[in-house]
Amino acid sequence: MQANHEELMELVDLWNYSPEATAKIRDILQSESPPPPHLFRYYGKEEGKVQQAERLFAETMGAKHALAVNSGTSALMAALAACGIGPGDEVLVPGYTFFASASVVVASKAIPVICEVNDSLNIDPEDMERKITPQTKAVIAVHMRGLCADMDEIMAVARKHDLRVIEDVAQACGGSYKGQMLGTFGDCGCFSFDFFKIAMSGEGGFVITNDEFLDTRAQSWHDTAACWRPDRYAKERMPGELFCGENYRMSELQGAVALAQIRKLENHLDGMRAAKKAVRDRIDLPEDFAMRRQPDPEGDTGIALILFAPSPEKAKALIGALKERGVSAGGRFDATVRDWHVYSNWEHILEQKTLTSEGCPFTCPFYKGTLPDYRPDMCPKTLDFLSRSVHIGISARDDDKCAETAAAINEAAAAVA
């Protein structure tokens, strides 16, 4: 069947556009009739919203290469196979990271290995070097809550062990440390474009690498079809190019609102930047309370401002005076779901729970060493500082909101001191 204009029309119905604006949105579209998109990224006349997407995402991240996927999840097991991750490996990973960054080391067959975080609340590098075992094949290291990782240590430990690294950038798309965008520091760069995150597309994600190898089974792997091949049709050109895949493709609707949102990146972040800066700058704590440190200041997206109480209780007290003096904030103890950012409620890991009786891959006959000691309380480093934790919500605004919100948080932890 034939797209035509009521299909447009049920886009334009998402931007919640007025009746009187809908109508006259629907009188234009209804007075010409021109062919219809073709919405799958592939096998179109022109080059495409996600070819475009594709060129634009790679040019703003500064990297050779990029591929557009259908989720920042299948970013992540596109840039484990392009690796070559799978039976028998392990895999380090941050105890505090959305939970699809270490799913995906088990769907990809290998063995996730949950390490400590420090006070940047990005992965530990000392705790990370601590746990290498020859089975470790490669780290994630991901860069929470707008800010990036210790990317020198970590490159450093990973240089010194032979690892692969990728980057998992989901939540700080367009930050950089040192002045080099975050994704280009390891062999691959994940993102996400979900509705959450810094850039959306609704679903969408990008992998970025500058190995044109690690590019080429990357596309392998998220497009079992090889469409993506100069002859789909032919023989495998190099060793490792030609595998059994999954279908990962990013379609022609979420290339196009990619394209749209890669283009306002620059802008949208800025604002973030000034806004959290114009706040932090006011802040002065009470002795015993600490800001989030900063790997790189400069760097950050400055979507997020987190600082730690001394203890549980005063984060808790905390959060509950600066809500009463209108400030969004939040913390561990103060959710009314699991967080499945923290590793304890990870149990589908923890208690090893697998897709089917095997146990796969935590009974693999591949694997050659001692399974991690699996446990809510292995990394207690990363469960303190969550639990002091306080997380504010930034938000681009006027200076003299920005100063409202800076002296809110100094009164409350005055008051709670």
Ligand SMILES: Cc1ncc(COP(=O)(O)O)c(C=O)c1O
Contents of the next structure:
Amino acid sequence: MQANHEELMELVDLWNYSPEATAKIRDILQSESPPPPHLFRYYGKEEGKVQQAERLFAETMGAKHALAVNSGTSALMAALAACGIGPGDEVLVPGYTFFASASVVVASKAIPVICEVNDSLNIDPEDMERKITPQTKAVIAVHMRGLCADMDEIMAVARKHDLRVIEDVAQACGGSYKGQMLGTFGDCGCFSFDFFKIAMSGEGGFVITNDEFLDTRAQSWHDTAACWRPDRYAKERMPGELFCGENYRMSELQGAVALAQIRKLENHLDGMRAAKKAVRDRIDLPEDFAMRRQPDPEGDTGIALILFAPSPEKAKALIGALKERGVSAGGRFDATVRDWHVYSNWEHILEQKTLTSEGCPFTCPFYKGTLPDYRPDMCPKTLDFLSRSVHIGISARDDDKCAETAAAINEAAAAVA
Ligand SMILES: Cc1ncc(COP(=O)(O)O)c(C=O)c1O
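Now that you have shown the form predicted alone, what about the form predicted together with the named molecule?
Complete assembly follows, chain above in first position.
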């Protein structure tokens, strides 16, 4: 069945135009009957929205290839598949990230090894190296809350131990490290375009890479069985191209939204960065309080301002004092509150809950290592940093408002010190 006016009318309804404006748009749309669009990315005669979004995203990120997929989780799955990660392999993941970065490892039938984060709230390269075993094949380096991980150190450890590096850039789209875009350091960079992200298409994601082989394999995996290669039924163009995959294709509807969002990305980031800088530059914290360490302040996306109190109690008091002063603030770890971003809540992994009863990957005969000692307190440093962290939302954009926010932060911190 074709997508005609009726579908477009439903889309118009998504924007809350006034009834008068909606009626006018409907009149205009009804007066013409253009040929219906192909909402499937691989049909249509010209370059479709998904393909345009891929081209623009690759260009924006400075990567050779970008593959659009239907979520950030799909992007991670496709990257792991492209890198050949599976039964018998261990993958290092940080203890602070959205659960998806770890669950994809189990879904790929590999073993997640949970690592500490450091004062950047991203994976700690030293703990990463400590946890490497002969089974370790990859690390998922996540750039949390808009800010890069310690990429020089992570890449040095990865090169030394011949590990694949998959960057999870879901929360830091457009961020950089020493002038290079996040997502281009490792083998693959994975992005989420879900509703809550810096750039979004409702649901969606991208995998970027400079490696043609990895791009081909990610394409195959995301497209059931590499159905939609340039020549659909050709024999494999290179060994490793053909295997049974899943379907993570992005539709033209998501592609259209993603394309517009990518075009707006730089401008959007400029606004957030300027506001954060205007607040941050005015912050003067009492002794024992500290700002989250920025491995590269220039590359920050500016989406979050995070500081550390000297104790969880002082962090709670500071959150209260900030709220009293009209500043939106929240903590990141409280043992009584469930939060999928903290590993101690990942009971699926800690208790080795699996899809099928044989217990794979935790019982996999291909796995020759010793399972990590999964416990809620296995990464004490991570819990310490998170329980003392205070996340401050910056909604103000003009300089006077930013100055007010900074003054409120200074006052609140002084009151609880
Ligand atoms: C760090 C991180 N990785 C992966 C994902 C998964 O992205 P999606 O919701 O698009 O599957 C998210 C989403 O919140 C995320 O924050």
